[in-house]
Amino acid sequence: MDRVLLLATGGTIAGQADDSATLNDYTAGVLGGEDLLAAVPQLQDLAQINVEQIANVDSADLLFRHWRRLVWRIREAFAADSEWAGVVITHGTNTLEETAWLLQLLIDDPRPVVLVGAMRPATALSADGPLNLFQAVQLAVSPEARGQGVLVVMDGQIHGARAVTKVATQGVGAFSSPGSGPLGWVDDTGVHLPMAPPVRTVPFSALALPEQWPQVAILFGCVEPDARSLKALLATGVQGLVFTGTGAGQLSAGERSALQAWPGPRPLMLRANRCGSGPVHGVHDDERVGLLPAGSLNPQKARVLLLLALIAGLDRGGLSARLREAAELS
């Protein structure tokens, strides 16, 4: 039987509440990751699971800490035996996201990886994390998720890490992939996913995470934005910005104009969008001060690159050039 690692990190689909009509009102990150897997003995059908609690904590709490052993624990797996299918990731869906694309950039391995949620707490009445995490290990043993990449799975929807994004607060169906759609789906007669890309880019495989990771903000765009927000963040020393524009990622004049005038040296900087999908392209005044566009990038996950391209000493060139690698990363 196929051996899967399942790492539990909390939230919802972990959570409690005080009756099983009440949706919106609970703790989350309350079970553990066996309580998860007792709950679902038609697992037993699946695979051989190894349950290890990375974290028990909402994902709106999730730390770099966090972050960093999860990364840690799924490389050393499967450096150390070959028996491993794959990894199934238990997560709260606030930042599952982030998550998700952070090990797209940072695991280099054919077998999977993947993360899972839930929209309702686990007491709830027709509970979704129960078969979410069933096709999630249905997923993780399948040949057809090789090579992939990460992935994520919620109501029966595969979608790639790149593209993955939480589009609603409430509702089984809150995850979309914008401007590509999921990759495939599963359900009772098995995976469907169309085949893996031959060569696969894994852009930070070999970078080493540190304890103490770069700070990078993200600035939020609307009407008349306050720039002493910039000032402030810049005045602070801040090692990365990513500007979340207007319309395809538009900065004030007044925005441009603080960059323009700030007298000391410049963080690494985005520019993401904040309307949901589309992409970000470069304009003729970006260099002069010293931004970048990020693409289809959402601004969570531009923030997720730029902390990786800091970690390893990367400059305005360099984060550039992972920027056109990640723009292939499904």
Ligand code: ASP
Contents of the next structure:
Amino acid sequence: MDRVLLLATGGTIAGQADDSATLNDYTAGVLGGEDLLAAVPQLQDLAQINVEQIANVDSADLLFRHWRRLVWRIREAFAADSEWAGVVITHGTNTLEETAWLLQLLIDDPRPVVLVGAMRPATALSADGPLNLFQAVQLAVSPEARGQGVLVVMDGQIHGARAVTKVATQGVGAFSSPGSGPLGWVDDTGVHLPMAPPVRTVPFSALALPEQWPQVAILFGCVEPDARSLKALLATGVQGLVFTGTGAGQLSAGERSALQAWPGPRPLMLRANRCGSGPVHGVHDDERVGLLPAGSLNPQKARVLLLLALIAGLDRGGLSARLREAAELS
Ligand code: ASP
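Please supply the coordinates for the form predicted together with the named molecule, as a counterpart to the form predicted on its own shown previously.
Then the entire complex follows, led off by the chain already shown.
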């Protein structure tokens, strides 16, 4: 029987409320990974599953040290044991896409890494966690998922790590891949991945993660943004900055001139957009003040890329090359 490593990190999938009709007022990250497994006895026919608890938190409270531990454990498990068919990670849905993208940039192995969460706590009527978990394991042991990198499964849909994002605060179908759509689906007939791309590169496969991570901030564009926020951020010595620009990632004239006039060292900077889909292309004026376009990465994923670029010690040229590679990833 296939062997799967289940890494539990918390989230609503491990959440508990006082009664089964309560959907919003609950505590995330209460049940352990073993409890989640015990709730789905059908998994015993699918795979032999080893559970390890990496954290048990609401995903808003995940820390860089949890990311570091996840990456280390997956790399170590794949390197040490050829018997693992794949890895499943249970995760809160709020930041699941950031962890998926981080792993996509770091884990170089054909075996699937599948992230899964739930929109309803484990105690809810019609909790979605048990079926989501079952389908995540289905995906992790499927030959179709091999070589497809880091995948997310929610509500029967399979998404790639680059495009997937949480698009709704409520409802079990809260995930989408704007622009490209999901890679496929999983149901009781099996795993279907008609849209999966054939090749992928892993830009940071050899990168060692330090204990101390750089600081990368995100600024949100709006009408008449106060340039003092930008200056205050620059004054903190932040090493990376992502602008969530309006439209195709546009900065206001005030922000651009604050950047132009900034006398100190400049962080590595990316421009993403607040529209939720579509690319940000290079603009000459912005590039002159040090801003690179984030392509189709959303701001939170642009931040992940920037974090790794800074850890790797890349300059703007190096970041630009990694952005081009990242654009090829699913
Ligand atoms: N609060 C939860 C989290 O850990 C939300 C969820 O998992 O659906 O992100």
